[in-house]
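The chain below stands alone and is given in C-alpha coordinates; this is the form predicted alone.
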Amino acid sequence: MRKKTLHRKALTIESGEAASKGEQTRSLILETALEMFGERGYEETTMRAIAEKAGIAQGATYYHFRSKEHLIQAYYERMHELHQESCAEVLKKERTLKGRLFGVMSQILDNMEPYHQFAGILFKTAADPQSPLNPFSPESEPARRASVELFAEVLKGARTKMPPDLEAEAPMLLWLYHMGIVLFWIHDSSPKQRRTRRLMERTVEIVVRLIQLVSLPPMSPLRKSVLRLLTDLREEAS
(Lines of atoms letter the chains of each structure in order from A and count residues from 1; the text may use other names and numbers.)
(Lines give C-alpha, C1' and ligand atoms only; values in the text may rest on other atoms or scores of the structure.)
Protein backbone atom coordinates (compact mmCIF):
# COMPACT_ATOMS: atom_id res chain seq x y z
CA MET A 1 0.00 0.00 0.00
CA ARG A 2 1.36 3.41 -0.95
CA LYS A 3 2.41 5.33 2.12
CA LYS A 4 0.78 8.73 2.58
CA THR A 5 1.76 11.51 4.89
CA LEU A 6 -0.28 14.02 6.80
CA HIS A 7 1.28 16.74 4.67
CA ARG A 8 0.01 15.22 1.44
CA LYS A 9 -3.42 14.67 2.88
CA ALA A 10 -3.59 18.21 4.17
CA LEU A 11 -2.33 20.07 1.12
CA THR A 12 -2.98 17.91 -1.95
CA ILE A 13 -6.17 18.72 -3.83
CA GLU A 14 -7.62 15.64 -5.49
CA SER A 15 -8.65 15.94 -9.13
CA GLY A 16 -12.13 17.41 -9.37
CA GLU A 17 -12.24 18.20 -5.64
CA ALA A 18 -11.22 21.82 -5.26
CA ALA A 19 -10.79 22.63 -1.60
CA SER A 20 -12.23 25.90 -0.40
CA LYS A 21 -9.91 28.79 0.35
CA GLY A 22 -10.72 28.40 4.04
CA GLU A 23 -9.74 24.72 4.01
CA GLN A 24 -6.48 25.52 2.26
CA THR A 25 -5.71 28.26 4.76
CA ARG A 26 -6.47 25.96 7.69
CA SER A 27 -4.20 23.26 6.27
CA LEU A 28 -1.41 25.77 5.66
CA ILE A 29 -1.62 27.02 9.23
CA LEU A 30 -1.56 23.49 10.64
CA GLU A 31 1.40 22.37 8.52
CA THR A 32 3.33 25.55 9.33
CA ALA A 33 2.68 25.04 13.04
CA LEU A 34 3.84 21.41 12.97
CA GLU A 35 7.01 22.42 11.17
CA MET A 36 7.76 25.17 13.69
CA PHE A 37 6.96 22.96 16.67
CA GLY A 38 9.54 20.52 15.33
CA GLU A 39 12.13 23.27 14.81
CA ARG A 40 11.62 25.43 17.90
CA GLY A 41 9.63 23.31 20.30
CA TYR A 42 6.02 23.66 21.33
CA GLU A 43 6.44 26.18 24.16
CA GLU A 44 8.77 28.44 22.16
CA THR A 45 6.46 28.71 19.15
CA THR A 46 3.88 31.49 19.28
CA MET A 47 0.69 31.95 17.28
CA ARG A 48 2.14 35.23 15.98
CA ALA A 49 5.24 33.45 14.67
CA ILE A 50 3.09 30.79 13.00
CA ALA A 51 1.02 33.47 11.27
CA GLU A 52 4.12 35.33 10.09
CA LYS A 53 5.78 32.23 8.65
CA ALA A 54 2.56 31.13 6.95
CA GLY A 55 2.09 34.61 5.50
CA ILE A 56 -1.34 34.91 7.07
CA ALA A 57 -2.84 37.63 9.25
CA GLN A 58 -2.73 36.76 12.93
CA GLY A 59 -6.46 37.33 13.19
CA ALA A 60 -7.07 34.76 10.46
CA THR A 61 -4.88 32.28 12.32
CA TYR A 62 -6.95 32.70 15.48
CA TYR A 63 -10.13 32.41 13.40
CA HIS A 64 -9.18 28.86 12.40
CA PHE A 65 -7.41 27.84 15.63
CA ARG A 66 -8.15 29.60 18.91
CA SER A 67 -4.88 28.44 20.48
CA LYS A 68 -1.83 26.23 20.04
CA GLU A 69 -3.74 23.51 21.89
CA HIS A 70 -6.38 23.56 19.17
CA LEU A 71 -3.64 23.11 16.58
CA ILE A 72 -2.46 19.93 18.29
CA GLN A 73 -6.00 18.62 18.60
CA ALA A 74 -6.38 19.22 14.86
CA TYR A 75 -3.18 17.23 14.33
CA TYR A 76 -4.64 14.34 16.36
CA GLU A 77 -7.84 14.45 14.31
CA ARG A 78 -6.04 14.67 10.98
CA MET A 79 -3.80 11.74 11.86
CA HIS A 80 -6.86 9.67 12.72
CA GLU A 81 -8.43 10.56 9.37
CA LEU A 82 -5.24 9.39 7.69
CA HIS A 83 -5.26 6.15 9.72
CA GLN A 84 -8.86 5.46 8.71
CA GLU A 85 -8.17 6.08 5.05
CA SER A 86 -4.96 4.06 4.90
CA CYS A 87 -6.37 1.13 6.91
CA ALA A 88 -9.55 0.76 4.84
CA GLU A 89 -8.06 -1.73 2.40
CA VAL A 90 -6.64 -4.12 4.98
CA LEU A 91 -9.89 -4.03 6.98
CA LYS A 92 -11.83 -4.79 3.81
CA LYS A 93 -9.73 -7.81 2.82
CA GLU A 94 -8.35 -9.33 6.03
CA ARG A 95 -10.61 -11.50 8.20
CA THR A 96 -8.30 -12.86 10.89
CA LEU A 97 -7.91 -10.78 14.03
CA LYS A 98 -4.13 -11.12 13.86
CA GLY A 99 -4.05 -9.94 10.25
CA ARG A 100 -6.39 -7.03 10.89
CA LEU A 101 -4.58 -5.82 14.02
CA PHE A 102 -1.15 -6.26 12.44
CA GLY A 103 -2.25 -4.40 9.29
CA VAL A 104 -3.70 -1.48 11.21
CA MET A 105 -0.75 -1.17 13.59
CA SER A 106 1.70 -1.33 10.68
CA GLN A 107 -0.15 1.41 8.85
CA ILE A 108 -0.30 3.62 11.95
CA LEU A 109 3.49 3.34 12.32
CA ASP A 110 3.92 4.15 8.61
CA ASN A 111 1.72 7.23 8.95
CA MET A 112 3.54 8.50 12.02
CA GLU A 113 7.07 7.99 10.68
CA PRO A 114 7.51 11.48 9.15
CA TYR A 115 6.58 13.03 12.51
CA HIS A 116 8.94 11.15 14.80
CA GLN A 117 10.98 14.22 15.76
CA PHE A 118 7.86 16.32 16.23
CA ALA A 119 6.22 13.61 18.38
CA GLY A 120 9.20 13.62 20.73
CA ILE A 121 8.92 17.36 21.21
CA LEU A 122 5.16 17.17 21.67
CA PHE A 123 5.55 14.42 24.26
CA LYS A 124 7.31 16.83 26.61
CA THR A 125 4.04 18.72 26.93
CA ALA A 126 1.52 15.95 26.31
CA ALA A 127 3.00 13.76 29.07
CA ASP A 128 1.83 16.28 31.68
CA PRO A 129 -1.36 14.80 33.24
CA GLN A 130 -2.80 18.33 33.47
CA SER A 131 -2.08 19.22 29.86
CA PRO A 132 -5.06 19.46 27.48
CA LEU A 133 -2.78 17.78 24.94
CA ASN A 134 -2.56 14.61 27.03
CA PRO A 135 -4.21 11.77 25.06
CA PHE A 136 -6.29 10.98 28.16
CA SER A 137 -7.50 14.55 28.73
CA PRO A 138 -11.13 15.69 28.31
CA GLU A 139 -9.99 17.93 25.44
CA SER A 140 -8.60 14.90 23.60
CA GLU A 141 -11.79 12.90 24.06
CA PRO A 142 -13.10 13.29 20.46
CA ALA A 143 -9.84 12.07 18.93
CA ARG A 144 -9.55 9.32 21.55
CA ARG A 145 -13.11 8.13 20.90
CA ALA A 146 -12.51 8.07 17.14
CA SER A 147 -9.34 6.02 17.61
CA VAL A 148 -11.14 3.54 19.87
CA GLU A 149 -13.80 3.18 17.16
CA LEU A 150 -11.08 2.22 14.68
CA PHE A 151 -10.06 -0.66 16.93
CA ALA A 152 -13.72 -1.59 17.34
CA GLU A 153 -13.77 -1.96 13.55
CA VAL A 154 -10.68 -4.18 13.75
CA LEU A 155 -12.58 -6.51 16.08
CA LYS A 156 -15.94 -6.28 14.31
CA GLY A 157 -14.75 -7.71 11.02
CA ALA A 158 -12.64 -10.52 12.49
CA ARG A 159 -13.68 -14.14 12.69
CA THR A 160 -12.58 -14.32 16.33
CA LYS A 161 -15.58 -14.63 18.66
CA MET A 162 -15.54 -13.07 22.10
CA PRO A 163 -17.93 -13.11 25.06
CA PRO A 164 -20.07 -9.94 25.28
CA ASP A 165 -18.30 -8.52 28.34
CA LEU A 166 -14.88 -8.72 26.67
CA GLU A 167 -16.25 -7.51 23.35
CA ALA A 168 -17.49 -4.33 25.05
CA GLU A 169 -14.11 -3.52 26.59
CA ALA A 170 -11.74 -4.85 23.94
CA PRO A 171 -11.66 -1.73 21.69
CA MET A 172 -10.45 0.44 24.57
CA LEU A 173 -7.95 -2.22 25.61
CA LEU A 174 -6.56 -2.35 22.08
CA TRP A 175 -6.32 1.44 22.05
CA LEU A 176 -4.30 1.30 25.28
CA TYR A 177 -2.05 -1.36 23.73
CA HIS A 178 -1.56 0.91 20.71
CA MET A 179 -0.70 3.84 23.00
CA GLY A 180 2.00 1.70 24.63
CA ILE A 181 3.49 1.00 21.19
CA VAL A 182 3.36 4.72 20.34
CA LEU A 183 5.16 5.60 23.58
CA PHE A 184 7.90 3.09 22.79
CA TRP A 185 8.11 4.51 19.25
CA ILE A 186 8.58 8.06 20.58
CA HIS A 187 11.64 6.94 22.54
CA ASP A 188 12.97 4.59 19.85
CA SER A 189 16.24 5.92 18.40
CA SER A 190 16.92 2.92 16.16
CA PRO A 191 17.03 3.55 12.37
CA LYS A 192 13.46 4.10 11.15
CA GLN A 193 12.34 2.88 14.57
CA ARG A 194 13.00 -0.76 13.68
CA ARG A 195 12.84 -1.87 17.31
CA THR A 196 9.27 -0.60 17.49
CA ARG A 197 8.42 -2.65 14.40
CA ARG A 198 9.79 -5.80 16.02
CA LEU A 199 7.96 -5.07 19.25
CA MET A 200 4.69 -4.54 17.41
CA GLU A 201 5.08 -7.67 15.27
CA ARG A 202 5.71 -9.90 18.28
CA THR A 203 3.15 -8.37 20.63
CA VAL A 204 0.28 -8.45 18.12
CA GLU A 205 0.43 -12.24 18.22
CA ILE A 206 0.57 -12.21 22.03
CA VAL A 207 -2.43 -9.87 22.23
CA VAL A 208 -4.48 -12.05 19.90
CA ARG A 209 -3.62 -15.19 21.85
CA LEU A 210 -4.57 -13.51 25.12
CA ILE A 211 -7.94 -12.52 23.67
CA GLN A 212 -8.52 -16.10 22.54
CA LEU A 213 -7.41 -17.46 25.92
CA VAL A 214 -9.57 -15.25 28.13
CA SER A 215 -12.56 -15.91 25.86
CA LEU A 216 -12.59 -19.59 26.90
CA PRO A 217 -15.31 -20.55 29.43
CA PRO A 218 -12.85 -21.73 32.11
CA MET A 219 -11.29 -18.26 32.08
CA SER A 220 -14.60 -16.49 32.72
CA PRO A 221 -14.02 -15.79 36.46
CA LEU A 222 -10.58 -14.27 35.83
CA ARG A 223 -11.85 -12.29 32.85
CA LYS A 224 -14.79 -10.87 34.79
CA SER A 225 -12.52 -9.94 37.69
CA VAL A 226 -10.14 -8.03 35.41
CA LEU A 227 -12.95 -6.26 33.57
CA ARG A 228 -14.60 -5.32 36.85
CA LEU A 229 -11.31 -3.80 38.01
CA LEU A 230 -11.12 -1.73 34.82
CA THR A 231 -14.70 -0.52 35.37
CA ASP A 232 -13.91 0.47 38.95
CA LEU A 233 -10.81 2.39 37.90
CA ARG A 234 -12.73 4.20 35.18
CA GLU A 235 -15.49 5.19 37.63
CA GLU A 236 -12.96 6.48 40.16
CA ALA A 237 -11.32 8.62 37.48
CA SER A 238 -14.62 10.21 36.39
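To test you: the structure above is the form predicted alone. What is the structure of the form predicted together with the DNA?
A lone chain is what you will see next.
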Protein backbone atom coordinates (compact mmCIF):
# COMPACT_ATOMS: atom_id res chain seq x y z
CA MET A 1 0.00 0.00 0.00
CA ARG A 2 2.63 2.49 1.03
CA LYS A 3 4.65 4.13 -1.65
CA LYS A 4 8.31 3.30 -1.67
CA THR A 5 9.44 6.82 -0.92
CA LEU A 6 7.27 7.27 2.08
CA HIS A 7 8.23 3.86 3.30
CA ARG A 8 11.92 4.55 3.11
CA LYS A 9 11.45 7.91 4.70
CA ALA A 10 9.55 6.24 7.52
CA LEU A 11 12.39 3.80 7.90
CA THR A 12 14.88 6.60 8.10
CA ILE A 13 12.94 8.24 10.84
CA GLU A 14 11.87 5.17 12.73
CA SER A 15 14.95 3.01 12.58
CA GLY A 16 17.72 5.37 11.72
CA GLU A 17 18.59 3.40 8.60
CA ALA A 18 20.39 5.68 6.21
CA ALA A 19 18.31 6.70 3.23
CA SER A 20 20.24 7.24 0.01
CA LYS A 21 21.19 10.79 -0.75
CA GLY A 22 18.62 10.85 -3.51
CA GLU A 23 15.83 9.87 -1.18
CA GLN A 24 16.85 12.56 1.25
CA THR A 25 16.82 15.22 -1.43
CA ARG A 26 13.51 14.02 -2.69
CA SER A 27 12.02 14.27 0.77
CA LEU A 28 13.52 17.69 1.29
CA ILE A 29 12.03 18.99 -1.93
CA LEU A 30 8.64 17.57 -1.13
CA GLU A 31 8.52 18.97 2.42
CA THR A 32 9.62 22.37 1.18
CA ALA A 33 7.10 22.38 -1.63
CA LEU A 34 4.14 21.31 0.48
CA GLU A 35 5.02 23.90 3.08
CA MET A 36 5.22 26.65 0.50
CA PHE A 37 2.04 25.54 -1.23
CA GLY A 38 0.28 25.78 2.12
CA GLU A 39 1.63 29.27 2.80
CA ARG A 40 1.51 30.91 -0.58
CA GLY A 41 -0.72 28.69 -2.70
CA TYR A 42 0.17 26.48 -5.62
CA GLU A 43 0.31 28.90 -8.53
CA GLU A 44 2.22 31.46 -6.51
CA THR A 45 4.93 29.02 -5.56
CA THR A 46 7.45 28.73 -8.37
CA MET A 47 9.73 25.80 -8.94
CA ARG A 48 12.62 28.23 -8.69
CA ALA A 49 11.50 29.35 -5.26
CA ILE A 50 11.12 25.77 -4.06
CA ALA A 51 14.60 24.91 -5.29
CA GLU A 52 16.07 28.01 -3.74
CA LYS A 53 14.46 27.48 -0.35
CA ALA A 54 15.50 23.83 -0.38
CA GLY A 55 18.99 24.97 -1.28
CA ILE A 56 19.35 23.01 -4.50
CA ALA A 57 19.43 23.74 -8.19
CA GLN A 58 16.21 23.96 -10.10
CA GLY A 59 17.28 21.19 -12.41
CA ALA A 60 17.62 18.84 -9.49
CA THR A 61 13.97 19.21 -8.57
CA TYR A 62 13.11 18.04 -12.04
CA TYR A 63 15.33 15.07 -11.55
CA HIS A 64 13.19 13.97 -8.60
CA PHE A 65 9.79 15.16 -9.78
CA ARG A 66 8.89 14.98 -13.40
CA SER A 67 6.78 18.13 -13.16
CA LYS A 68 5.21 20.52 -10.73
CA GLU A 69 2.06 18.44 -10.86
CA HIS A 70 3.94 15.42 -9.65
CA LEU A 71 4.52 17.23 -6.40
CA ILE A 72 0.77 17.24 -6.00
CA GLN A 73 0.65 13.53 -6.59
CA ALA A 74 2.94 13.02 -3.61
CA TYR A 75 0.55 15.04 -1.48
CA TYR A 76 -2.27 12.92 -2.77
CA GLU A 77 -0.60 9.72 -1.67
CA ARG A 78 0.13 11.12 1.74
CA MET A 79 -3.50 12.07 2.19
CA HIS A 80 -4.71 8.65 1.22
CA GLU A 81 -2.49 7.09 3.85
CA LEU A 82 -3.93 9.42 6.43
CA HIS A 83 -7.46 8.32 5.54
CA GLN A 84 -6.53 4.69 5.90
CA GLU A 85 -5.09 5.17 9.33
CA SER A 86 -7.68 7.45 10.84
CA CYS A 87 -10.61 5.41 9.53
CA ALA A 88 -9.26 2.21 11.02
CA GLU A 89 -10.12 3.47 14.51
CA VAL A 90 -13.65 4.39 13.56
CA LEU A 91 -14.24 1.05 11.93
CA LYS A 92 -13.19 -0.78 15.07
CA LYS A 93 -15.83 0.96 17.13
CA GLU A 94 -18.89 1.42 14.98
CA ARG A 95 -21.13 -1.53 14.12
CA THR A 96 -24.05 0.03 12.24
CA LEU A 97 -23.80 0.90 8.57
CA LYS A 98 -24.91 4.43 9.25
CA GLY A 99 -22.39 4.88 12.04
CA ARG A 100 -19.56 3.44 10.01
CA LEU A 101 -20.28 5.41 6.86
CA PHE A 102 -20.75 8.59 8.84
CA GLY A 103 -17.56 7.97 10.78
CA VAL A 104 -15.48 7.37 7.67
CA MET A 105 -16.88 10.35 5.82
CA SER A 106 -16.30 12.56 8.84
CA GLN A 107 -12.72 11.45 9.11
CA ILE A 108 -12.12 12.10 5.45
CA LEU A 109 -13.55 15.60 5.69
CA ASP A 110 -11.48 16.25 8.82
CA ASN A 111 -8.29 15.10 7.15
CA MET A 112 -8.86 17.22 4.09
CA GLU A 113 -9.94 20.40 5.87
CA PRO A 114 -6.49 22.03 6.20
CA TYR A 115 -5.99 21.69 2.47
CA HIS A 116 -9.24 23.07 1.16
CA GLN A 117 -7.76 25.82 -0.96
CA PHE A 118 -5.01 23.58 -2.20
CA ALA A 119 -7.47 20.84 -3.07
CA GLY A 120 -9.03 23.06 -5.69
CA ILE A 121 -5.80 23.00 -7.65
CA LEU A 122 -5.38 19.34 -7.05
CA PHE A 123 -8.82 18.75 -8.40
CA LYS A 124 -8.15 20.89 -11.43
CA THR A 125 -5.20 18.82 -12.50
CA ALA A 126 -6.87 15.61 -11.41
CA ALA A 127 -9.81 16.38 -13.65
CA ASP A 128 -7.67 16.33 -16.76
CA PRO A 129 -8.41 13.03 -18.50
CA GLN A 130 -4.79 12.99 -19.67
CA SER A 131 -3.32 13.42 -16.22
CA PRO A 132 -2.00 10.42 -14.31
CA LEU A 133 -3.53 12.08 -11.26
CA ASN A 134 -6.98 11.52 -12.60
CA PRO A 135 -8.85 9.17 -10.27
CA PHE A 136 -10.24 7.29 -13.27
CA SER A 137 -6.91 6.85 -15.02
CA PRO A 138 -5.15 3.48 -15.25
CA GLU A 139 -2.17 4.94 -13.36
CA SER A 140 -4.25 5.62 -10.30
CA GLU A 141 -6.00 2.27 -10.40
CA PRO A 142 -4.10 1.00 -7.34
CA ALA A 143 -5.06 4.06 -5.33
CA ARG A 144 -8.64 3.78 -6.50
CA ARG A 145 -8.77 0.13 -5.62
CA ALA A 146 -7.46 0.90 -2.13
CA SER A 147 -10.01 3.62 -1.76
CA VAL A 148 -12.88 1.35 -2.78
CA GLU A 149 -11.49 -1.19 -0.35
CA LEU A 150 -12.06 1.28 2.46
CA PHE A 151 -15.76 1.29 1.66
CA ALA A 152 -15.82 -2.47 1.37
CA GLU A 153 -14.56 -2.38 4.95
CA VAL A 154 -17.38 -0.06 5.91
CA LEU A 155 -19.90 -2.57 4.62
CA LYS A 156 -18.20 -5.71 5.83
CA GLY A 157 -18.31 -4.82 9.49
CA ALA A 158 -21.90 -3.58 9.45
CA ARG A 159 -24.88 -5.66 10.50
CA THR A 160 -26.99 -4.50 7.56
CA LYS A 161 -27.90 -7.36 5.26
CA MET A 162 -28.24 -6.94 1.54
CA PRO A 163 -28.75 -9.12 -1.52
CA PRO A 164 -25.53 -10.67 -2.90
CA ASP A 165 -25.78 -8.90 -6.25
CA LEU A 166 -25.85 -5.54 -4.52
CA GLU A 167 -23.19 -6.53 -2.04
CA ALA A 168 -20.70 -7.04 -4.85
CA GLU A 169 -21.14 -3.54 -6.27
CA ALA A 170 -21.94 -1.61 -3.12
CA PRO A 171 -18.33 -0.67 -2.22
CA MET A 172 -17.83 0.94 -5.59
CA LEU A 173 -21.14 2.75 -5.32
CA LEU A 174 -20.21 4.11 -1.91
CA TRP A 175 -16.87 5.23 -3.29
CA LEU A 176 -18.73 7.04 -6.05
CA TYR A 177 -20.97 8.66 -3.45
CA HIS A 178 -17.88 9.76 -1.57
CA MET A 179 -16.43 11.27 -4.72
CA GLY A 180 -19.60 13.29 -5.12
CA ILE A 181 -19.27 14.67 -1.60
CA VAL A 182 -15.65 15.55 -2.24
CA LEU A 183 -16.66 17.32 -5.42
CA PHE A 184 -19.16 19.37 -3.46
CA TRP A 185 -16.58 20.05 -0.77
CA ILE A 186 -14.12 21.41 -3.28
CA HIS A 187 -16.63 23.95 -4.47
CA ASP A 188 -17.93 24.74 -1.00
CA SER A 189 -16.88 28.23 0.03
CA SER A 190 -18.89 28.35 3.25
CA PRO A 191 -16.83 28.84 6.46
CA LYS A 192 -15.11 25.62 7.43
CA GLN A 193 -17.10 23.95 4.66
CA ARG A 194 -20.09 23.63 6.92
CA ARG A 195 -22.44 23.10 4.03
CA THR A 196 -20.57 19.98 3.02
CA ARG A 197 -20.80 18.66 6.58
CA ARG A 198 -24.53 19.15 6.54
CA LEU A 199 -24.86 17.61 3.11
CA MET A 200 -22.82 14.63 4.24
CA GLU A 201 -24.81 14.10 7.42
CA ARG A 202 -28.07 14.13 5.60
CA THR A 203 -27.03 12.13 2.57
CA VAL A 204 -25.47 9.40 4.69
CA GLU A 205 -28.90 8.87 6.14
CA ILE A 206 -30.47 8.83 2.69
CA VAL A 207 -27.86 6.44 1.33
CA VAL A 208 -28.50 3.98 4.13
CA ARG A 209 -32.24 4.20 3.59
CA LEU A 210 -31.71 3.74 -0.11
CA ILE A 211 -29.70 0.59 0.43
CA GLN A 212 -32.40 -0.87 2.59
CA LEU A 213 -35.10 0.14 0.17
CA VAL A 214 -33.40 -1.25 -2.87
CA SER A 215 -32.78 -4.54 -1.09
CA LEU A 216 -36.53 -5.14 -0.91
CA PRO A 217 -38.02 -7.74 -3.28
CA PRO A 218 -40.28 -5.35 -5.23
CA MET A 219 -37.17 -3.35 -6.11
CA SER A 220 -35.43 -6.34 -7.56
CA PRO A 221 -36.00 -5.53 -11.26
CA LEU A 222 -34.72 -1.98 -10.97
CA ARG A 223 -31.80 -3.06 -8.84
CA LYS A 224 -30.86 -5.77 -11.28
CA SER A 225 -30.94 -3.50 -14.30
CA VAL A 226 -28.69 -0.97 -12.59
CA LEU A 227 -26.25 -3.60 -11.41
CA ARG A 228 -26.30 -5.22 -14.82
CA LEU A 229 -25.35 -1.92 -16.34
CA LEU A 230 -22.39 -1.58 -13.98
CA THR A 231 -20.96 -4.99 -14.75
CA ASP A 232 -21.49 -4.49 -18.47
CA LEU A 233 -19.55 -1.25 -18.34
CA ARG A 234 -16.72 -2.88 -16.49
CA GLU A 235 -16.50 -5.73 -18.98
CA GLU A 236 -16.51 -3.35 -21.89
CA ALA A 237 -13.62 -1.46 -20.35
CA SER A 238 -11.33 -4.45 -20.62
